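Given as structure tokens, the chain that follows is alone and in the form predicted alone.
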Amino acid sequence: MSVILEFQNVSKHYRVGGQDVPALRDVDLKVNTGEVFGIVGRSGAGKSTLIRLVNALERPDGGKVLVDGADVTAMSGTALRSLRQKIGMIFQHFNLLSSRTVTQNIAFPLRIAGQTDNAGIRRRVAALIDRVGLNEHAHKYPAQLSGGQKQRVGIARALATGPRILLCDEATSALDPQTTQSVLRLLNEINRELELTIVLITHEMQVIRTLCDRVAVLDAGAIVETGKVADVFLHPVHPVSRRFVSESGDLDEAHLRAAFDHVAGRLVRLTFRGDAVYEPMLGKVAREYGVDFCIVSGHIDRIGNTPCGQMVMGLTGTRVDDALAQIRREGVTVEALR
């Protein structure tokens, strides 16, 4: 799979009160052509700086950005502005042209970037306008649609050049919960038709699980984590991705010793993933080895495409060992509590 964004080694400072504070700490990231890729942090992580480093709305006090392996810390002039067309970008606030319809919002790149082909424009938006489902509105303005209505302008809108690239910025924050997930489906489907490289920055780990390959975990300026999304929800390494992790509904290790500390027997955790999670196996194995088990916690989600599952058990019996070792066999993570 090919890289279509990196950064190597990226800082970034900003002079506040006289002294330089660090946004952006020696970020090494790579984003793969076609995938989803989610950056996850609190306010202040310095999400937004990371992401603008991309079209040069910001500029890195060290290291390099590339996008298809062009240096675009070194862009200026044509050569910048003919990356921006390459690189579509949708906002939390929405940002769209309140004197202006949702047509003429969404053409607005296109009249930007040079496009005369009246005719040529007409087709690209109204193209746009009915994938994105909002036939009933192109004649609208901003002030007459719901959030989600915008929110929907704003990705027609990014799309409108045809880029390799979107960018993501918070881009459900604003949004109520039914209409953030039409809004990531929506996005789902696009990176799929389009095969459209997604970057999403966001403080919400259920929209990373919903709709993100891969998540980069942001602190303080630094990446702490990075991975798969699945790993990284089943099992985070660092204490900022167990928290995040933790306040998306999961309890940590530390409160499942103290929650479940009046559990006889062995204490652990299985993760279950794919055709596992469906699979009738504690039953056999129980009656096999002859151990009895209490469920004391789980839940069974999907994380994207991938059905998962976790459970907390304690077990009693005389082959407890030699059960959790058919359990591995069964292709499920055991993991020791107590």
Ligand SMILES: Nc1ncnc2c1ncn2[C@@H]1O[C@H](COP(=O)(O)OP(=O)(O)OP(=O)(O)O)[C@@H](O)[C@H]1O
Given for the second form:
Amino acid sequence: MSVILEFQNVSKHYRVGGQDVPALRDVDLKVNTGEVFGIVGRSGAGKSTLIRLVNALERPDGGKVLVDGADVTAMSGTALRSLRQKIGMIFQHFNLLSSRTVTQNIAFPLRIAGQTDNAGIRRRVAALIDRVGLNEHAHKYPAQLSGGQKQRVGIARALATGPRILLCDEATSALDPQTTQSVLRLLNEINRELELTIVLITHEMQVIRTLCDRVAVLDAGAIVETGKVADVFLHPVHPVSRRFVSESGDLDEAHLRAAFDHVAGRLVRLTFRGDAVYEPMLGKVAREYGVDFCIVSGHIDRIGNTPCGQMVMGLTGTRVDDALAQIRREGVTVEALR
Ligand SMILES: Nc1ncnc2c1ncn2[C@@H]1O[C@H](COP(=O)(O)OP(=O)(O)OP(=O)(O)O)[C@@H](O)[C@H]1O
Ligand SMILES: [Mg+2]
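Form predicted alone already given; the form predicted together with the ligand follows:
Below is the whole assembly, all chains and molecules, this chain first.
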């Protein structure tokens, strides 16, 4: 696996009214070629700053940002222009040119890049419009489009120069849930078809869960946790990650605390991944070891393409330890809560 983007010990401050506002502290991060990498954090965590360092819209105070091994923090002139052609970007509010049609918006970066072959541009733009599903809207102006359609224009425009990395800054935050899903599906298809690396920042864990391979959690300018999306969703370690997962409905800490008072016996959390989700294992183990169980909370869902389930339960009986050992042998993660 090759690394396409790397942050090495990056820090960034803004000076506001004579005061230093830290935006990023000692950020280390590697993004692999072809992956969808998510960065999640609250408002003000430094997400936009981080992403804007990649195409050198911002410069760090310390550390390096490497794209394909080249240090972008030192780039200017021609090197910077060719870097920016390798990197597409889409935005929360789409940033389309309101006085130009869909076709003209998508052609814009090609003209900026100095292309003059009109027939070539027309062909390229037509292919992009087709790819993002806007064939009936090619001659409309942005004001005549829905939010989802505008973001499709944004995506086509970002892809025009054939970038290797696509940066998405809250690209679905202005869209309703259904439109969000359709834009995420498009991004997923593009990621696979073009082997395009996607770096996406968001405050919504559901976006991370649907699209990303790995995720970093950014808090007050520092990365507090990085991991595969399923690992972070099922076993968040840092309190900030736990809060994000909890807010997305996957781990209700308050409900768990209540269960401590009301449920008898041993309290455990079981995590099932992959085919284990579909096995009728719990009933079998309960019968074999003579244990009773009470389910406190549970859900089965998908993270990316993997079915995952998590369940909190109270167990009573004389052979609870043996039952839990058997559950572990079946490939289920068992965490003792009490
Ligand atoms: N141009 C700027 N001048 C001064 N301070 C800035 C500037 N841009 C960002 N900041 C500050 O840097 C910090 C990080 O801001 P940033 O925009 O990266 O956060 P964010 O995670 O993208 O937030 P949001 O989710 O609200 O978009 C904040 O404290 C912000 O006020
Ligand atoms: Mg932002």
